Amino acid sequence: MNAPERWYLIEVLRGMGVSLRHLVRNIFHQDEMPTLQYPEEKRILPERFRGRHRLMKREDGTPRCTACFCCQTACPADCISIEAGEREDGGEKVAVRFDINILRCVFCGFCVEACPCDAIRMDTGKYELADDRREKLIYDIDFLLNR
């Protein structure tokens, strides 16, 4: 065995020593481990955490969104699609269709900042977005209003 091969063996032994040191520390100090027993234990989220979107309602239960397209325009991921319609009383516009493709969303919060009516929020605190079908991860207006 020449000299470079011997140094390689020394580095392998040094790496095994580091792994053994971490193993022993984790065995005797399990309360200090940075992992959680998910899903039984949930992580405490910061106050400004941006989770799943929701649409706000007015006092009469109608969506607060006026279909101004500010959120759609501000979205860098192009995940919001809105279809505007007229109200029955002839007032301001209303969103007939409001979809968010959560698979494309980057959770930047620009849609929340752009909304002049405070109609969209990301304060649900929900971050478990997994599902078994892609179609279920395109949230429509009914889902966003009731969650």
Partner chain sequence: MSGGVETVRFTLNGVEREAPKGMLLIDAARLHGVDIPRYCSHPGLKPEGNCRMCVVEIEKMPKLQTSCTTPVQEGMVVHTESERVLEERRRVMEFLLVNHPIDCPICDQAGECMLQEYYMRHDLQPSRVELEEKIHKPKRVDLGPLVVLDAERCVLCSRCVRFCRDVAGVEELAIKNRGGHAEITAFPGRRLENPYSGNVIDICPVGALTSRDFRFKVRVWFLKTAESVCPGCERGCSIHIEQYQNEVQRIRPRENLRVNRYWICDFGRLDYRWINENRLLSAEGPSGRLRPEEADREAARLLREAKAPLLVASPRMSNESLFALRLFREKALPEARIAGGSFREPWEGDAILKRPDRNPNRRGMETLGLAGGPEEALRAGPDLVLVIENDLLGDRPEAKELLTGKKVIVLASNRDATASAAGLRVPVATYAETEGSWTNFEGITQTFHPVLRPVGDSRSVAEALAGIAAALGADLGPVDAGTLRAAVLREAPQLDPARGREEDGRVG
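Residue numbers count along the first chain shown, from 1. Being a predicted model, the structure only gives us computed values, none of them experimental. Shifts are known only where both forms have a C-alpha. In this text, the rigid core denotes the largest set of C-alpha atoms whose superposition between the two forms falls within 1.5 Å. First, how it differs from the form predicted together with the partner chain.
Once the rigid core is used as the reference frame, the Cα position of residue 13 differs between these two forms by 2 Å or more.
In sequence order, the regions between these two forms where at least three consecutive C-alphas each move 2 angstroms or more after rigid core superposition are 1 to 34, 89 to 92.
Based on the form predicted alone presented above, generate the structure block for the form predicted together with the partner chain.
The text that comes after this line covers the one chain and nothing more.
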């Protein structure tokens, strides 16, 4: 610590000077302000941003997921749980349950990379995932397919 820093009042005044400088600057250059008027205004995300997961459908509307458990195997946070069942429409296997516990998810994207069927993606761009009950944060297959 040098002498002016030890006399903290000087530093306080210097800090207020910085604030004042930004205030004046922002008043006259509002378009260059680094903050956003969230939630009215939202940031533009990069294309590869990993947002909330979604499950993809085939052209006929059935889930693409064949319950191969590759995503569950790859998941380092152990947040995916799947249950497989027989398909009724002549195909073979389909996920009858597919839960993502978003409270555990670390958004690493390994599940997306592991999927051999392009059934799970994280391209929704959604990151506002807060909720008021834990149960609502375990996303089930209907939620993931339709939202």
